[in-house]
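A single chain, nothing else alongside it, follows as structure tokens in the form predicted alone.
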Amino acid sequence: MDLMEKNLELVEIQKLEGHTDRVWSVAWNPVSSHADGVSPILASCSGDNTVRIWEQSSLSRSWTCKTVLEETHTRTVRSCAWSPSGELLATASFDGTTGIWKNYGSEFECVATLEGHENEVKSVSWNASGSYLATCSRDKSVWIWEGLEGNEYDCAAVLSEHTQDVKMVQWHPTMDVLFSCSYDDTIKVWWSQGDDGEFECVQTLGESNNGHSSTVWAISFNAAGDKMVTCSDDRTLKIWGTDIARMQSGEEYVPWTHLCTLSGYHDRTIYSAHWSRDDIIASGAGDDAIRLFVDSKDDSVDGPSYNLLLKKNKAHDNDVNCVQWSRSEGDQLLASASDDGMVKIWQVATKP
């Protein structure tokens, strides 16, 4: 079904109010969806130093705040990420620490605090198996932590090749390859070739190889893991690709190459981009709007191209800091977070 031929709109399902400062990030619990008989759960984090856990009722379908994680971080919580099992939530804070929270069903408890970064921690990401956690900071470093028994975490690597503030870390969805993006305008790819577990920078995607010309804010992968989207202060989205089968064979690192650039759609910084399982790319930007893009399916000699599916003007009253698709198949929801202090839940629907 060609989405471009359908008359689609982005419908606001609910506005989640509660944070008292800007909301930086949202994260869907990977194992919660109505299809599994588990209510969908969303975490949001804010400049109010807290994380809120929201749950959707299976009956009324309305969202409520189930709990507030507070009194652990003393400054802004910039990023949050669920472990693949959905049992742990990692929170990255401007207080220089990363919190690990365990879900005990009715309540959450902070079971570990990771210290090491010199200042603000900007982002946190789990690998596909949940054995590694990556963090990054304004101190220009990327740390990889290895989960041990009894809620212990050991620093497995400190990666210091970025020359500026590192904005985001993101593990590949199927392989232990780590990506980081920075105020130094580059994306760096980290991989451990040998069995020694030593991660090294195997590729830098910068302006010299069709990369961004300004701060890179976010990284997201498609479901297959063979394409990546990045967004930047240069007001473009860039699509990158790799030979995933060759990479998964484990013989060697297979470089990522630039496939196309989506420019002219945004006139402000793009802070967030996220690729849905249904192959829709959402972007959130400094113009308060959310845009959705889809593959045009017109694969020319020049490679793939993407079309603007729809634009939701005034999605928020201020900058859109984060957009995240839910992981449920088919009936996908989009969550957004903004400087206006709101979290919103959206759904793509056919216009009446």
Contents of the next structure:
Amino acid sequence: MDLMEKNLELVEIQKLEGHTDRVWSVAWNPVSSHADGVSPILASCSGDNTVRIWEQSSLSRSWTCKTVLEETHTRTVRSCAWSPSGELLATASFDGTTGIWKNYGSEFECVATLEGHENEVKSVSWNASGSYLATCSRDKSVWIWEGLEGNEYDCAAVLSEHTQDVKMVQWHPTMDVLFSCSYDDTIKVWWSQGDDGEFECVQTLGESNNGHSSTVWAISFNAAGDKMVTCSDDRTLKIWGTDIARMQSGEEYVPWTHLCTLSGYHDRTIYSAHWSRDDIIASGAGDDAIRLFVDSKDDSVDGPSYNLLLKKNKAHDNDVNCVQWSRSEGDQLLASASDDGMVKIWQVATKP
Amino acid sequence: MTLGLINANPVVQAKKERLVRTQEDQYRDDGVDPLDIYEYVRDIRDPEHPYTLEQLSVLSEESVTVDDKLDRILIKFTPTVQHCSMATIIGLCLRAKLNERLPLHYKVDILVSPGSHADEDSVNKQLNDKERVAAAMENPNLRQLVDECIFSDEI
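Given the form predicted alone, corresponding form predicted in complex with its partner chain:
In what comes next, the whole complex appears, and the chain from above leads the way.
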């Protein structure tokens, strides 16, 4: 299916209102979709210090706010992440703590609060098996936490090699390799040798490796885990790749290399980028627009190149802070979060 | 180490006479007039001294430029000294004041005037990282200082 040949558009399915301040992030519950026989669930977090859980009714197909997680964080909740089992939701807050909430269906209970960062926690990410959690902060450090029995979490590592505020952490989709990106303009890769090894920084992707020239805001991997996209205040998206087969088979770390830079498409900071299961890259930027990119599949060019599939102007009334594709195949639903206080659900559809 | 103010002897301008602006002076019906924006910010009080940013020549009418097509506002301010550690506070005050007054969709970029600060790039980067700005404004001490500076003309 060549997406470029179809005449596609991004259709707004619904606008989710409720937050009373900007919405920073959204996260799809990984185990819920109509295909699973379970209603899709989305979490959103905000400058109003709360997290809202939204659910789509299988009957009416409309989204409603099922519950509000409040009175726990005392400042902005900056990002949230579901554990792979969908049973837990981690919330990262400017109050310096990370909340762990247990999903009891219609209710959520905060079962643990992770403390340790010296100031605002910016991002939280679970590894593929759910055994590790990573957090990062303006205190320049990345922490790795291990889940123990009885809702206890142990700090397994404090990684302090970034020289500035760390904006996001993201575990690789299949391997226990951690990636972080920062106000110091770099992306760092953290890897531990063998089973008992300590995590250490094995690679830094900076300007000298064709990296970004300003704050890197987000990282997203493709489904196969052999490519990633990063977005920056430098108004570019960069695509990076590695030899994933070699990495998975061997004991040695295989470095990531720059494959392609998408420049000239954005004229404000790009806050978010997300790679869908069917290989569409969505970006959310400070010009209120959402853009979709696809691999041009042009064999004449050295390495991959990407084309702009579509640009949705005024997707929101203000900056788009986060874009996230739903996990379920075939759905092609996209959720977005904005400074305008809204969450929106979109669908990619062929123009009539 | 000297205790006390960063700049103990600022140069203070007399308060500029306010021109009464008539309907004809309106720049455009639907756009934003840079002079309107200047009105919002000229009386912000300096964090260290009991004078306005205008009186200290931190701001002037030339500080504000507007791109009507893109709905973007650029403010350049001149800290009183090269090593002014209040530069980021002044930037926060400017944003806080404008947040109240401007329609949502306007984009505001705040920079120090070129050559006016020793850490120009570093200050500019901080002032325009909205996540850093948001977190700073949640700090009660900073928020209080900013509020005192931006509401002083209403006391």
